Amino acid sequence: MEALPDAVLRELREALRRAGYGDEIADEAESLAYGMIDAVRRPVIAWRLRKVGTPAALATLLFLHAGRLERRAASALLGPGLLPALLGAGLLADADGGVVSRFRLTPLQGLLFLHDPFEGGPETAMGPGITTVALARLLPPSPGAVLDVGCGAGTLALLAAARGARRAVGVDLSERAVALARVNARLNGLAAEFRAGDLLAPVRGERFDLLLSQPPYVVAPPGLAPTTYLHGGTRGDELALRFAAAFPEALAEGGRAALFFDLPKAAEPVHRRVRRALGGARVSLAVLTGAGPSSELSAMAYATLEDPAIGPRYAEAVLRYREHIEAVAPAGFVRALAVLERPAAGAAGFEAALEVGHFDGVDAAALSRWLAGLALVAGPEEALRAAAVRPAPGARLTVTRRLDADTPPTRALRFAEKALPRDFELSEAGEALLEALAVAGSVAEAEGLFAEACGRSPEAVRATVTGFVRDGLGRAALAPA
């Protein structure tokens, strides 16, 4: 693949652009029988894409869902000159009078990512997946110097480069992954560096504004040969915690790192487990947690990687995974986004945790608002009282009265289903305080407005106001203006 000339890669990119191959058609295909393992649903997806029959659908069949195209259809899609070049380079292969793709070519946010099939074997170079998309939402515009740790085929580093990063670097233990990442840089016409080595060894001594990582987090049953891109240790979280422990040394002042992974549910909160791994590192820590995959679906999905045909080896593998999960994660899994920040000189650090209903609403802007609020909470009271604080964007104040019962109304600050903040119940006094915060230029000014509404002195309500503000900022329901 590395031998593919730039001219061929440009021609491939242009052919797929003309075909309309992109996020929309890929998402439509992915939505079919969503949640089922690929080996079960792939024939139905292939049937649908053939029925649609557009160039975009046929490209999706060939490059995303392991479908075979007749040579005539492949030549019409790619062009008579490009087809033999891709066959000669080994990206495509002959199959029963047609052609199949030996790689996957996934579209994401206007870019194309060449990578191995997920069932490709121990040295598979990963492309975009669910966790990749979640981390991609954390990329701000012009994100400074970005490091993608465990970069696979280079997705996050290249997305950062496309957003105007001052510098985009990817590192991976796998030489194969680094080679494919470099091909993807050429395929997309982007400048990014990719280096091979263990964890941060390839960038030792360098500092970055943003580190992103989706470390391997799948549990490894005894006797199973571990797969580099997949398995995170016996419990699944060993590598993720090792990554977290290493990241502080690569953070620039004010820099941020985000790791997205699954780990076993336990009595000890996730943020405590991550903090223990960090040791004495001077970094703030904020952890978002949500529901992880079920034990049964996890066992089924991982077993198909050992036997994609779902034959006799699958039955053995799924039981081996399920029994091991029962031993190391009897309560199931939790999904976590762990965020580290190196505070600026003189700034107070913080530690916080928040449960979310969906990670879909966690983007760079929402995360930055929450972290800025946590920094206010951790700082001196004078700074908190001097700040203007508002309900988080999208908040709706609702007051509900029952007409069939003599009960007081209920009040809440409500948010969209997939927003980062969750609904925040309010008392009558909380409603009045919220209205004061919405118009005041500072928390101190809101104290005065609230005190006037209550017929009390500002000093008498100060503890109530600052307590309410700290609670709201911690829940992400309030945010610095």
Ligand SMILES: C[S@@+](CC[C@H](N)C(=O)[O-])C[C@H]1O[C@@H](n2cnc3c(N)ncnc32)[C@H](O)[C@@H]1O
Contents of the next structure:
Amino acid sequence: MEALPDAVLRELREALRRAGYGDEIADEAESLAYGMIDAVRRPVIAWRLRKVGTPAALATLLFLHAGRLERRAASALLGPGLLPALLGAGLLADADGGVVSRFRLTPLQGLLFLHDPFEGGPETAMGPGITTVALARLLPPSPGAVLDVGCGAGTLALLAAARGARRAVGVDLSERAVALARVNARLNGLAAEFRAGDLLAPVRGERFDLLLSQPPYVVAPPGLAPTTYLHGGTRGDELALRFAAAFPEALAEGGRAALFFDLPKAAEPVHRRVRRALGGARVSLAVLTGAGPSSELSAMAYATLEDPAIGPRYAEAVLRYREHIEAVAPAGFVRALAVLERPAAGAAGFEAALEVGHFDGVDAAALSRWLAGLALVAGPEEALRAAAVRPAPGARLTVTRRLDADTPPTRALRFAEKALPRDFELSEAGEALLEALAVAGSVAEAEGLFAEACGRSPEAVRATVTGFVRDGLGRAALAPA
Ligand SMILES: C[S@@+](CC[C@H](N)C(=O)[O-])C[C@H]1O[C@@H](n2cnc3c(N)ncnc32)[C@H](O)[C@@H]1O
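Output the form predicted in complex with the ligand next; the form predicted alone has already been displayed.
And the full complex, kicking off with our chain again.
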């Protein structure tokens, strides 16, 4: 694969662009029987793509859904020169008079990523998945120096490079992943560095503005051969916590690291578990948690990677997974996005946690607003009072009145289901305070307006005002203007 000349990779990119192969057709195919295990839904997806029959649909069949194309169709799609080159390089293989792809080629955000199928065995180099896309949302529009830790096919580093990151680097324990990531850099004509090694060893002593990582976090049942991209340890979260512990040393001042992983549900909150793993590192920590995958569906999905044909090995593996999950995560899993930040010199650190309905609404802007709010909460009171604070973007003030005249109306700042901020219940006084904050140039000024509206002195309402602001910033319902 590494031997593929740049000219062939360029030709491949061009042929697929001409075919109209990209995010749109890939998402459309993905939406068919969405959420079902690939082994089960693949035949109907293939049926549909063949029926559509456009070059984009045939490319999706060949490169995303493990379909076979007749040689003539493959030649028409790729061109008569490119087809033998891809067969010669082992990217495509002959199968029953047609051709199949030995790799996946996933389009994402205008780029193409060559990677192994998920069920490719212990050395699989992982390409973009739903959780990769969740991390990609955390890339700001103009990234500084970005490090993709456990880069797999290089997706996050290359997305950063495509946005003009000052520097984009990917590291991975797997030599195969690093080799594929380098091919992907050439395939997309992007400059990013990829280095092989354990955790941060390949970038020792270097500092980055943003670290993004999706460590392997799947539970490893005894007796199943562990897969590097998948298994995180007996409990599943061991490797993720080891990754977290290593990250502070690679953060530039003001730098941020985000790790996305699953953990067993437990009485101890996730942020405490992550903080324990961090030891004495001087970093702020903010953890978003959401619903983890179901124990049954996880066992089924991971067992199909052992036996994609869903034969007898599947039947054995699924129970081995399920029993193991029962032993290490009897209450199921929680999904976490742990964000570490190295505070700027002299700034106060913070630790916070928030439960979100969905990770889809967590993007770089929403996360930055929340973290800026948390920094204000943790800082000196004068700084909080000097800041202008407003309802977070997307907030709707709702007042719900009951028909029953005796029940007082309920008020809340509400947000879209997938937004990061949480709904914020308000008292009548809270609504008045919100109005004051919305027009004031600072919390101190809002305090004056609110005091006047209540007929009290600013000193008398100070604790109420700052308490309200701290609470709202903590829940991301309010944000620094
Ligand atoms: C879940 S995959 C994520 C791949 C890619 N970042 C993505 O999001 O699509 C985890 C990656 O971590 C790598 N990995 C596992 N153990 C590692 C270690 N000790 N040091 C560095 N990378 C490691 C695996 O090889 C794999 O590529």
